[in-house]
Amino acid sequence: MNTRVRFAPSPTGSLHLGSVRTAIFNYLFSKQTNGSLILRIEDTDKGRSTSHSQEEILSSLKWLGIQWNEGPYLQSERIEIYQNYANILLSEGKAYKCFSSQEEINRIKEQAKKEKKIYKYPRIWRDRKDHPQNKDFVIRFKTPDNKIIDFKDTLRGKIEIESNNLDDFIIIKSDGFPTYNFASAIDDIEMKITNVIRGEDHLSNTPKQILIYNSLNAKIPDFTHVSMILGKDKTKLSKRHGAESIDNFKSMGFLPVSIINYLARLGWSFGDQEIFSLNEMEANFSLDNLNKSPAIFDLEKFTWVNSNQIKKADTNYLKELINFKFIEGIDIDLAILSAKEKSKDLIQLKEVLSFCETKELNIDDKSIESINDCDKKILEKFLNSFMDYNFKNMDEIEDFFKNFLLNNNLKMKNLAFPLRLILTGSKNSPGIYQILKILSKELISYRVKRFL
C-alpha cells in the first residue's frame, strides 16, 4: 500500500510554528516514500473556526512550498459521513444517546472537584432505553471495561492505557457536529491514511481514536507522536521567545527554505549537516531519525540558518521574492551576488541594496563631516584616473585600485572609507572593488562630482 499522510490544522488562527513543523515532517515523509499528502481542514469548531484562518493556513502552505497532494478536504463538510459512521456504532451497541444536560454534567463536575476525583461521566444513558421525546441528545462512545489499550509509536515503542481510565467519551455533540477524536479517526479510515503523524500533545486523544478503529474493525495508522518545541528557557512556546506564525517570519525576512530547513532540524537530523536544500530533505528524511526529546527553539540559530540559505540562494529567485527597483547604471545580478553575503535576512539584503534604488544617496551630515579637505583632492584625483580606463572585470579595478594607493602613499581606508560611503550612503555594503563594478562610471562620477 502506497504512504498515505495527513496534516490536518484547525482555522482557529495562524499556522504555529508546532503545526508548521508537522506539516513539514509529513510533507517529507511523503516525498521520501513517494507517497501523498492529504490536506484536510479540521473545521468542525464552529465558535472559533474562521474562514480567514482557512485562507492564511493555505496561503502560508503555499508560501513555504508544502504542496499537498489531495484536498483541502473540509469537515464540516463531511458531517453526514460522522453520523452515518455514529449509526452504525449505536445500531450495534457501541454507542450511546446521553440525554443528560449540560446543568446535570456541571452539578456532577463540581461534586468531583469538591471530593477531589478525577471527573468521569456516570454512564447514565449507557444502558436505559427511556428515550425522552424532542430533547437534545449527544452520542457518546461506550468505552468497554477491563481492557488494554495498546499501540506502537515509531518514537516512543508500545504504549499501554487501561480502558477503565477513560469515559464515555462524546462523539457526537448535540448539535449534530462530530468532536476531534471523532472526526479524526472517522476521516484517517475514510483517507486510508497509513501514518500519523502529529504533536505528542495528541498523544492523549490517540487510545480513544483506536477504541473507534478497534469498533469498526478498520485498520490502525502507525503512529508518530514528535517532540514538542520549547523557548530557551525550556517553557512552551509562546510570543516571548521570537514571532509565532509564518506570515511573521516573512515579514521580518526568512526565506521559505529556512523556515523548512530550521524546524526540520528540530527534532531530525542527518549526520551533522545543518544547512540543506529542499530537495536534500526529501532525499534524507526519515522517521528513524527523530529525536523523542523536547526540540530548542532559538531566534539566533534560525536567523544563522536565514543567512546561510540566503548566501546559497539563486540570484534571480532573490531577485524576484524582494521585489526591488533597481535604477539604470546598475549590475544587478553582481550587487545581489555581493549584497546577500552581508545580509542575514531579505530586509537587510534591501538595506544593502539601498544605493541601487535611487540616483541621488542622503548622506548624514555627521558621515560627510567625517570626509575632509584631504580625502576631497584624493577622490578628485581618483575619479580623473578611474575615469580614464576602461575595465573588463573586478581584478582589473582592484589591481587599479591598489596601484593608485601605492602611487600615492595612501592606506586602504585614505580612500576605501569615503570613496564607499559617497558612492553608496552606507558603511553596510559591500566591498569597494564591488561597489566600481556594481556602478556605472556614469553613475559613479555623478555621484563623486556632486559630493565635491
Contents of the next structure:
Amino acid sequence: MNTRVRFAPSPTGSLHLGSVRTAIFNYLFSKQTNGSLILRIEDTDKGRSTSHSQEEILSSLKWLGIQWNEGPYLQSERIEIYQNYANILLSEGKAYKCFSSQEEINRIKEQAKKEKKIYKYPRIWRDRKDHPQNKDFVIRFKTPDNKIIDFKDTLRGKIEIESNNLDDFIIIKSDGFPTYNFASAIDDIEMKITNVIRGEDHLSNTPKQILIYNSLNAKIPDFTHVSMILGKDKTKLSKRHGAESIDNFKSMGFLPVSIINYLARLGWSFGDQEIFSLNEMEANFSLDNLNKSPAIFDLEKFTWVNSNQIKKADTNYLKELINFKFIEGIDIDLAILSAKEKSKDLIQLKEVLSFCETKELNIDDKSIESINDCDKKILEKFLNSFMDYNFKNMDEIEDFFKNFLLNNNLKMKNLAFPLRLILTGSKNSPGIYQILKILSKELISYRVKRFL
RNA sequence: GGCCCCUUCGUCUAGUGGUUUAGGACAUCGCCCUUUCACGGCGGCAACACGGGUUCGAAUCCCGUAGGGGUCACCA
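Could you switch over to the form predicted in complex with the RNA, since the one displayed so far is the form predicted on its own?
Next comes the full complex, and the chain you just saw is listed first.
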C-alpha cells in the first residue's frame, strides 16, 4: 500500500520552525516511500484563523520547495463531514449533546481550582433526556471508564494511558465547528492517512483520537511523534529567540535547501553526513534514524550549513536569486563563482559582489591614506602595461602579474593591496587575479586613473 | 499538581551488549597556508545525569532518583 501523510498547519500565524520541520519530515517521508503528501489547513478556530496567514504558509512552503500532492483541503469547507460523523456517534450513543453553558463550566473549573482538584467535566448531560429547546449545545464524546488506551508510536514504542485521565471532551463546538481532536481524526480517516508524523506536543492528544478511531471502527495509522525544537535557553522556541518564521530566514539570506538541510538534521541523522542535497535527503530519509530527545536550535551551525550550500549552489541559480544589475563587461560567472566561496549567506554574497554593481566606489579616506605616492607611480606603470596586454585567461593574468612584480622588484602586497582597494573598495574581495579577470579592462582603467 | 515523553562533549549527533583509550560536525583554542577577508589543512579542549540491578561483559537491557520538556480549553 502506498503511504499517505499529511501536513496540517493552522492558519493562525506564520510558519514556525517547528512546524516547518514537521512539514519537511512528512515531505521527505512521502518522497522516500513514494507516497503522497496531503496539505490540510486546520482552520476550525473562526476567531484566530486568517486568510493572510494561510497564504503566508502556502507561499513559504512553495518557496522552500516542499510540494504537496493533494490539497490544500480547508477544514472550514468540510463542516458537513464532521457533523455527519458526530451524528453517527450521537445515534449510536457514543456521544451526547451537552447543554451546560460556558458560565456554568467556568464556575465548575474555578471551584476545582480552589479545591486544588483537577477539572473534569462532570458529565451533567451524559445520560439526560430532557433536552431544552432553542438552547446552544456542544457535542461531547462519551469517554469510557477504566479502560487502558494504548497505541504504538514508531519512535517511542507502546504508549498506554488510562481512560480515567481523559475528559468527556468536546467534538463539536456550539458554533457547529469541530474541535481539533475530532476534525483531525476524522480527516485522517477520510483522507486515508497511513502515517501521522507530527510534533511531540500532540502526543497527549493521541489517546482521544484513538478513542474516536475505535468508536468508528477505523484503522489506526502509524504515529510518529517527533521531539520539539528548543531555543538556546532550552525552552520552547519562540519569538524571543530571534527570527522564527521562514520569511525571516529568507530575508537573512538563507537558501531553501539550507533550511531543509539544517532542520532535517535536527532530530534526524544519516551517519556522519552533515550537508545534503534535496535529492540525497529524499533518497535517504527514514523514520528509523530519528532522535527521540528535543533539539536546540543553533544559528551558528545553521549558518555554517548555509555557507556550505551556497558554495555548492549553481552559479545561474545564485545569479537569479541575487537579482543584480551588473556593470557592463563584468565576467558575471567568475564574479559569482569567486564570491560564493567567501559568503555565508546571500546578503554577504551581494556585499562581496557590490564592486560589480556600481561604477563609482566609495572608498573611505583612511584606506586611501594608506596608499602613498610611491604606490601611485607603480600603479600607473602597472596599468599601462596591463592595458597593452591581451589576456586569454586567468593563468595569463597571474603570469603577467608575477612577472611585473619580479621586473619591478616588488612584493605581492605592495601591488595587490592598493590595487584591490582601488578596484573593489573593499577589504573583503576575491583574489587579485580574479578581480582583474572579473572587471573589464575599461573599468579597471577607469578606477585606477580616477585614483591617480 | 495529574498524566505522558525525554536524558552521550557547550550545541547537533554516531553508537541497537563485546570491534570504543566513546566516532563525526558546529563552536572554541593553537599551528600551517596566505595578495585582503574568507576557505582550506593539521592538532588540542570537551560527553555516556545519578544510584541500584541483570550479565563473563553495559552508553547500550530493567528498576528507582534527579533534571528537562509536553499536555491538561467551545486553541490547534
